[in-house]
Structure formats: structure tokens, C-alpha cells
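The form predicted alone is given below as one chain in C-alpha cells.
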Amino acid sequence: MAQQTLHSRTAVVTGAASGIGEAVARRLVADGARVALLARRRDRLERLAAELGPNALAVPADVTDQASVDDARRQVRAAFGRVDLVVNAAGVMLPNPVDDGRIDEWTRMIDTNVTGVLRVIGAFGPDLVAAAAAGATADLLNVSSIGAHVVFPNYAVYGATKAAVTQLSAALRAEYGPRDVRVTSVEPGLTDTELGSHIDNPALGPDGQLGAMFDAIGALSPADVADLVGYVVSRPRHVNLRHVVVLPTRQA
């Protein structure tokens, strides 16, 4: 199958200082993509633009504040204009059992994970739209994890809100497939990112049951799963490839 150029699009990558975001954002400036670098971490984003070069824009946003991601569509649209390709791949896992009643940690699941995807959605979702009606071709890809429909001990807060983010993709592709918008959700399994940092339970952590699964079975590195992402939005426009899963092989 002909593979699309990206050097007419024009992309948003949240979650772009680190991990799977900053590799899918490289992925697609070196396939020709003009990249807006969404992320809360400033002085990483400006770093990672000034590397990629003058395809590449910096642009400070924080996924759970609707006034930032507002501020961040102006600042994408005056620099970039129209935008045609958005990758949601701003998260947090922080597991732990749910006995623990660890409510602050469910909240900044829930905001970042399933409201932030919504938030940016908001902002950029008309974009795509416009843009499939001009005849050009339109991607949103939402970056979910196995964890949405696999069951992990002490990660039930983290599995429902990637399984709100795979259903979220099923139900808009119906919204969005006959307006000509792909839709995409993307569950890699596990993978080498700095999520497992932001883990304070020791028992779970990179120490802990978290980091003898990366013993067992290794893991897929963030530019494995952005390669997938730059093979998927390559697709002639027709072709959505509507829910990809990518594992480590012996977590297959």
C-alpha cells in the first residue's frame, strides 16, 4: 500500500517533552510534518524545537487547564495555521490499589488522561474537520494502552480511564468517519517512558512490581510506538486503521 507524504501536514502532539509524545513528535518532523510540541515543561520542549529545527514549535500547555490548551490553539494557528493531524499522547499511571482511596491520584487521571484528550479535542477537532473538507486528509490519534481491556492488579483507576480513551475513539469515529476525519486509537503494552517514575509506591514502582515486569518481558521503546503512529497517518486517506495494538513480543 502507497504510503502518503507528511510534508503537507500539519501536526499537534501533546504529551511532547518526554516518552512516547516527544517520539512521535520527532517521528513526524522527520517524515516532513510541521510539529506543534505541546507539554507542560518548557525548557524541554524549547530544547527538543530548537533540534528538530524550524518545523518544530514550542508551545508550554497543560492538558487539565482549558484556558492553557485555548491559549495553545492561537499560538498553533498563528504560527502554523490549519491543523490537520493531532496526537494525544499526554498521560499518567500512577497505580495503586484502590483501598488506598487515593483520590488525588484518580483526579489527575481523570483530567489528564481522559479531560485533557477532550480538552485538546475541543480545540483542534474543528481543525480536522475543515481540513477533510478541503479534500485534505485528517488524523486524530489517541495514544489509549493495553491496560484498557487487560486487567493489571493496582492499576484499575489507570485501565478505566485508557478504556474511556479506546471507547472515546470507537464512538467517534462515527462522528468523525463520515465527515472524512480518521480516527485512530493506539494501546501499546509495555513500554520504556518515564511514567513509572511518577509511581510513589515503592512496592509498584521501577523497584517494585513494575520493574520486574520490565525483567520479564522487556519492553517496546517510545520510537517503536511512534513508528507505528507515523505508519498509521501515512495511510492513502481512504484507510483508517481504527484500533492498533502494540506489545512487547513476549507480552503478546
Ligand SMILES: NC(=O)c1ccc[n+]([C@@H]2O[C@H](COP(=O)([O-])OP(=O)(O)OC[C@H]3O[C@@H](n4cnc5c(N)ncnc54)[C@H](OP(=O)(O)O)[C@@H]3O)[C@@H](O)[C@H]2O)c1
Second form
Amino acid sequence: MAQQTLHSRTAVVTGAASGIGEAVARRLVADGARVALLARRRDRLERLAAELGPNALAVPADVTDQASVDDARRQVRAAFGRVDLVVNAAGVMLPNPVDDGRIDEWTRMIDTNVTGVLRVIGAFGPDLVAAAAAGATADLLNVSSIGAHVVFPNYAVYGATKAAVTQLSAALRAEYGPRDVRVTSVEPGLTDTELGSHIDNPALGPDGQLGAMFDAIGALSPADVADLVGYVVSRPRHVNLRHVVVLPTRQA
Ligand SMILES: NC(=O)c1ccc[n+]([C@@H]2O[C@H](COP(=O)([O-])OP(=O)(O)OC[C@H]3O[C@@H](n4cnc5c(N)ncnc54)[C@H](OP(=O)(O)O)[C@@H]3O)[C@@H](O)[C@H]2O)c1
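Got the form predicted alone; any chance of the form predicted in complex with the ligand too?
Time for the whole complex; same chain goes first.
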């Protein structure tokens, strides 16, 4: 069991139904925080909350739906009070050649990966500012991707959404930093999660381009990324890791 370094913290983690978000939620609870688990799949969240105990709360929510995010905020407030740690991990990755004109996928990625992050910041940002003003440590962590910087064929729109998240995180330091709210962009490389399971082009999915990448370079585990998040949020209050890139050793 890790040290209980986060025992006074109250967190919201989006994307907590699987992958990196789930691993981050596990890590934060293990480190002593109370954690609200947000994602759409209620069954997954309730199972995880039951496993993690009273410091975890299942809050089914869709970050593409403003009313759903508003409702999640009300539920979190009622159960846990003010939040001082927000991890935006909800995301979708839908690669296809831009020539295919998949506006359905473009819209879904932008709504989830960019506007969804903004909705969550809109809902919980005021809590972070208030927590910091009261002397608490306050963190906003946005899970971006190495795809914000490195180009991959067929990933233009996904990469663009992640570049937006990285830039948003950097820019928000200018607004939040002076009020003692830390902002961190976490950029993982290839990580073994469900993210590729929504790819509808077999040539690009786990049996195609994506699978070949896993074969060539291996992958991080979600727990590897969560370990980094645990490190970032447990630094002294005046120390802000602004931009953290974590890759499998074989990924250039
Ligand atoms: N895996 C990688 O190689 C990798 C690398 C770099 C960055 N990332 C980023 O890491 C983050 C987490 O992805 P992952 O790899 O852990 O994949 P994942 O296992 O598919 O996790 C994505 C999570 O987002 C949730 N989600 C999706 N749409 C949502 C919505 N509209 N509202 C609320 N929750 C939603 C999903 O739960 P529900 O379906 O239940 O809503 C799921 O829990 C993403 O932002 C991804 O871009 C991943």
C-alpha cells in the first residue's frame, strides 16, 4: 500500500470506467483521496466503487452532455463537498484517413476530447480556485497524448484534439497559476487500454496499424501512467509539473 499522501484530497476522475482513468482512480484512492468516478458505463463505475470502498463514488456522466456534467457536479458536491483535484482522462481515438470525411468521428472526438474537458473544467474549476484560496493544494490534470506532438498517418484529427488539450493546459496556467491552482498536461505514449477498441476500420485497429505499433514498441500499463499522476499531485503545493511525457522505452 502506498503512503497515504492524499488523505485530505477530493478528486474527480473522468474516464474512470477503464484504462488510464480507472488506474488513476485506483491510485488516488490507495493514496488516501476521496474520488468521484465519472464515465458513461454505470455498471463499470459501480463495480469499481464497490471494490474501492467508501472513498469512491460512482457518478455516471457523459462529458459531451452539459446537463449530465451539471448533474454530476451536483452529485459530487452533495456526497463529497468541494473538489481540489480534477483528472480529465475521458477520451476517444477514432483514426481514419482525412479523405474519408468522417465528420461523425471528427465531431465525436472534438466533443469528447476538447469540449468535454472544457465542460469538466467549467463545472469543477471554481472548486479548484476556491480550494487553493482556502490554502489547500489544488490540481487540474489533463490527459493529452504524445500524439499532440508526433504525427501518425490517419490520426490527424485525434492529434489535433490532443494538441488542443496540451495548449489549453499550458494557457490555463496563466489563469490558474497566479491563484495557486496547478495545471499539468500528461502526455502518455502507447498504453494498453480499450482506446483502440472503437476503431471501425480493420486496417487501422488492433489487428492492423495499431496492433503493429503494439508489436513493435510494446506499451505502458495504465498503472504506469497512474503512478506518474500520483507523483505529480503529491509534490509540495508550490511545485507544478507543467508538462509530463511518458513513453514506453521503445517508442521514439
Ligand atoms: N491508450 C493510449 O495509448 C493513450 C495514449 C495517450 C493518451 N491517451 C489518452 O488517455 C485517455 C484515457 O484513454 P484510455 O487509453 O484509458 O482508453 P479507454 O480505456 O478507452 O478509456 C477512455 C475512458 O473515457 C470514457 N469516456 C469516453 N467517452 C466518454 C464520454 N462521452 N463521457 C464520459 N466518459 C467517456 C470511457 O468510459 P465510458 O465508455 O463508460 O464512458 C473510458 O472510461 C484518453 O484521453 C486518451 O486519449 C491514451
